[in-house]
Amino acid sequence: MPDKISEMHAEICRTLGSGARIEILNALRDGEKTVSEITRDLGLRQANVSQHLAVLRQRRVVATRKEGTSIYYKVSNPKIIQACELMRQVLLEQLRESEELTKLASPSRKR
């Protein structure tokens, strides 16, 4: 039976299992933003961004701050961005390796 931390880890992985949520986190990488700013930056529908932010907030991946009528979102812990960046690096390495294998497997060009 998995321990508590493994269950929590799996839950965070499920939460981050959406490309839109990863893009939202990337949009928040340099600081807090409103839903409107995120919507503008990513070119997504406001309702869609709001739904994803609600999930991220429920899982404590993002935190909020209210100022007047605006709600600002930020990544709750900078280590979340570091973890996403590390995974991105792993994926880029895998992509490069795959491209190299494809090149090696391609028939030679005429000389």
Given for the second form:
There are 2 protein chains.
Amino acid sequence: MPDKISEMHAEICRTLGSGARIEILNALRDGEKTVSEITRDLGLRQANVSQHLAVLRQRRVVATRKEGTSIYYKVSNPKIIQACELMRQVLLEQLRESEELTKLASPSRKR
Amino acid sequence: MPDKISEMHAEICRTLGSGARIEILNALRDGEKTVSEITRDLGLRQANVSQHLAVLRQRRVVATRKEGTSIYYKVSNPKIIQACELMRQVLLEQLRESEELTKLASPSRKR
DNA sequence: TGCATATATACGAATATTCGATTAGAAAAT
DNA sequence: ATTTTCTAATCGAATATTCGTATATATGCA
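Please give the corresponding structure for the form predicted together with a further copy of the same chain, as opposed to the form predicted on its own shown earlier.
Next comes the full complex, and the chain you just saw is listed first.
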């Protein structure tokens, strides 16, 4: 039985565990955007984007601001971006490592 | 449709999206441990710990080393620990913020 | 008021994840 | 060889997540 903090920690991680939501965070990297803008950027359906935003909002990964009929979303804490950046680096390092293993398995021909 | 990198990124995040797995990573913070040790530390069933380790292994969040009948697990990349640390900070900041809001809502009595 | 636009919610089907119980496999010890 | 110990894998039930479709709500405008 994981303790409460670990479970909350995991919940934040789960919140980032969707390709669409990762792309939303990337879209919000350099500032706030409206739902329409995000929807346009990602090329997903409006309802679907709104669902993902709801998940991010519930876990307070994003914050909102209302202006007229539009709602602006932004990442609530820059540390979230930093954490994402680190995990992306881990991913890229893994990919590089895989490539190297592949090369070792079938070395390119010398001529 | 999220691109491939974002989907892989999300997969790593999903891998951390379980309280038990977060606690496993915490248990491995200061070095490698065997499955038995992790199982004892967390107080979960061996089969369950092994299942979680399999998830972490598949996504290469942890790496293994065999010694006799034991298998030692460690976190594969220190950046994963760093990312977790950042997310835990985000979580703690959120909790502090909630506390403050609670205080504002029902201020402690002055005497 | 009526209508268009922006965003959120509800619902259901498909899919994925989680855990316990059980079994399998591999190495060590007797 | 048998038994014991350590770890992994399988299977099924319960639960959670995801997406599309449809609908609701709110705001601004004619």
